[in-house]
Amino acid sequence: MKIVVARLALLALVLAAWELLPRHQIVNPLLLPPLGDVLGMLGELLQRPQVHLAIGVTAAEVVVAFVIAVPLGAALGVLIAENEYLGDVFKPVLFYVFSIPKSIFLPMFILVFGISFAQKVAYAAFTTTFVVMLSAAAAVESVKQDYLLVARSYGATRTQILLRVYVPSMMPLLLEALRISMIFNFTAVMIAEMYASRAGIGHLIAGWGENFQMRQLFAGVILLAAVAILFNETVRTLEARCSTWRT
């Protein structure tokens, strides 16, 4: 309870500072508009059809990229973790590629797909797949060998071992990977939209920033932050419920 109160107090302090400092000219309001003005602009933006269309485009890109990246990355991660030879061959390469900023590959996707929906989906899926692969491999390796030994001793089939041993043991780690991968996925879509795009909320935010429309810019940032926090907390709740599966 004390932690919750402390967090709420910190949030209230930050929001109060955001409102009062620009309002009293302590901070330049042209660079940081007061919170009240930003929230008013956010309400106005949410009534514009252009913003509705941009949110729909971004949501579609995020969902499609996520649906592609998660099953693909999970399957490859499990395959690498289960096969010792493949793990020895590909793991060093994966860690090397994962350490490289993925934004340097974005121009390649633009050249291949053009400035299109497919370009942003492909780039986000590419970025997210590596996160899911490494997380899935780590989840497989975290399963206790004693559980597998007991299951095999009782004659469990490969499917039964997968469903009754691997999945319950891996679920908390997989949900954590899901939460982290969505952050990477969402970030990749935003980068692609800001770098080269004709639609999407990231495209609008980039335009507001270039035209020094700070109220619109911060309103867009608040909107994106609210969506990201909502998804993060939802998955964290599921993760907490599944944590009892691991013993």
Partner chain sequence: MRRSLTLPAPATVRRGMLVAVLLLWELVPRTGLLPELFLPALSSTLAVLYEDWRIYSAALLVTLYEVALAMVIACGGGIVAGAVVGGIARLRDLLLPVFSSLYAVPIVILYPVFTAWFGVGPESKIAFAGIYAFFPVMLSTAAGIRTIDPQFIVAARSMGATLTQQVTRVIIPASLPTVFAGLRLGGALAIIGVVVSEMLTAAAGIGYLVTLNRTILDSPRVFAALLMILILSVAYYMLARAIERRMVVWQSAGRSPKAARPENAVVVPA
Second form
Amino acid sequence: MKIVVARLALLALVLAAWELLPRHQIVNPLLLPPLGDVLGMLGELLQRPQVHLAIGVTAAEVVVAFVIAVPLGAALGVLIAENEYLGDVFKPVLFYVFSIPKSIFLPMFILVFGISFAQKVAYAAFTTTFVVMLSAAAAVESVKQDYLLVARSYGATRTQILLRVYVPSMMPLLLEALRISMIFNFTAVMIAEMYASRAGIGHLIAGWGENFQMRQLFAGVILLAAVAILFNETVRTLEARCSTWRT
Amino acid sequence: MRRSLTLPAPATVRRGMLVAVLLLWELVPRTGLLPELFLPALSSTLAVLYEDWRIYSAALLVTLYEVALAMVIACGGGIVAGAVVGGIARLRDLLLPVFSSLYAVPIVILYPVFTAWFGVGPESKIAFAGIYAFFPVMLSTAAGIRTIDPQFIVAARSMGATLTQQVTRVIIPASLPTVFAGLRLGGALAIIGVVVSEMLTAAAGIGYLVTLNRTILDSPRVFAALLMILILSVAYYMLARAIERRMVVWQSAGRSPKAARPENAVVVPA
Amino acid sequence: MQHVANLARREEARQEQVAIEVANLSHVYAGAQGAVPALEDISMRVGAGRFVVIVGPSGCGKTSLLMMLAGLRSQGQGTILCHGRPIPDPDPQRVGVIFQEASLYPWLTALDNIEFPLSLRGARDRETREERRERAEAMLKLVGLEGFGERYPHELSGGMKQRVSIARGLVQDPPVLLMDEPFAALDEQTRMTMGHELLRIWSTTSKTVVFITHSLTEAVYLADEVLVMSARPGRIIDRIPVALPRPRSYEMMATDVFGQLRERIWQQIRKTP
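I would like to compare: after the form predicted on its own, may I see the structure of the form predicted in complex with its partner chain?
The complete assembly is shown below, putting the previous chain first.
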């Protein structure tokens, strides 16, 4: 309880500094507009139809890419976790893939799909699939062989093993996998929109940055950060609930 | 599940796949299956690298310079901050949840802020890539520091170690694996951050060459830059791994099993 | 009869040198739900060169007691004397400690681990590097690990790690050795072998040993005297002299005397809630 108060105090301190330092010209308000102004701008932006459209486009891209990447990545992940040989072959490759900036493939997606909705979705799904794959493999491998042996010794069928052993014991990890994949997915959509696009929040943010519209820019940053944190915390709460039995 | 004897060794398969990819890269465009605009042949890409070697090596130098400074921020700052936050229980309880929440924010949206503040030169790339890599390095270091067995310290005290000796002879060697993992992660992320920011807004660097040549539809030059970045990231990863293996012979031995918990594995979007 | 035996024992106590003397030691620690009494009025006396084993249920404060004897934890009320002097801080020249998990440093080889306490003395000591090395090697040989000096802990078996740990405890040549369930993580066979090994090493070094264990068999097999502790707050509820002859052998475990001693400890322990 005390710690929550301390954390809130810390947050209040940061926000107060953001408001007061530029307000009193200690920090250049042209570079960092006071928090009040930024929040005012955020309210104003949320009224604009152009922003509504951008939010809609970005949300659609995020959702479609996620819906494509999760089953695909999960299937591949289960494959490399269940099949020892495929795992031996591909797991080291995945680690290399993680150290490569996936953004360098953006030009290829643009060449194939043009600067379009499909290009954003394809790029985001491409990068997210790798993460889902890795986390799915980790989730499958986390199921203890003992649990399976016990289930089998009591004569559980394949379906029963799947539903009553695999799913519950993987649940916390599955949620974590979904959460992390979503972070990746969101980032990928943002990068793709900021790189080359005609629509979406990322496009707006990049434009505001180029035109030095700092209030709009910070309002956009706050909006996106708030959405990301809200999603993350919701799933983390679910995770905590599903994993009360974990020590 | 014993591997059947007919299957080749995994390493062989991986080498085979690499050769196949390189062959396809050459043959698919040559035979006209894909236009050279979509995929220029490997030989044309290498030819560009050979012809424009000066341009590409100059760009590589700019990128490496930015990566090096970003690494100083990310690895230096991240490892120290992670050690402090992970090592001090009160600070850890206060701050770790905050940082894990912030981790969900796609940091790339801050890049326009940095270009507005620091301009389109190297400074904005260094700042962005530095911050981008800082948090994961800090989180993984904080997690790693916590896996050091407290019994190591008790044993040292029982053998009469002074406080300084406890730090230099026990805590520092015990945190080496964590520090090396932080360096590996931080370097890889710094490269990613620099390349992403160079692609977005820049006037120099390899990422800039990707974007510049994309807009004028010069595919061989795009792929030449792409190839360089691929080689750079894989080379860094291999180098970091090799150094890590040499320095930390004892690897994960002797650390508490908490180390294997998935929450300690930090993955980063890009 | 009883009176005569007491007199004889008192006489014996006066003659032998006392290595550890604990008087009226109580300890209360601050838990989450207020103060928890951990140790209550502990008094014990360990003669020099004796092998004393402490047994008791989990959480009875055995380890706390040992930590205090080693100067690793500040004590509550009461006195602890080691060879007549208090021990407020760890003093490896007087007391060596061997822990439950081997707690060897994984980044050091077996030999470097054994040499570690010597190297801590550094400038304070006139011993040269070669001399330190020689001493570490002698210890390695004493615990029967000659030729394994360059191995890292993860390349050694559980029993071998504990041998290295014992060597590390002995290398500074402290007169008193405290052992906190050193063999708890080992399998039964290795455990018995290690107990036997420990007795062999003990007989050649004439150390005073205070040894904590859960295993009643181990307690009887090793001890000159077994102290039985109660559940929290930990008190000493029985002191059982083990009159089995030394050197001990595995065959003794099958004897009636061994069985009776074991049974007596068991009856004491199960009485405590």
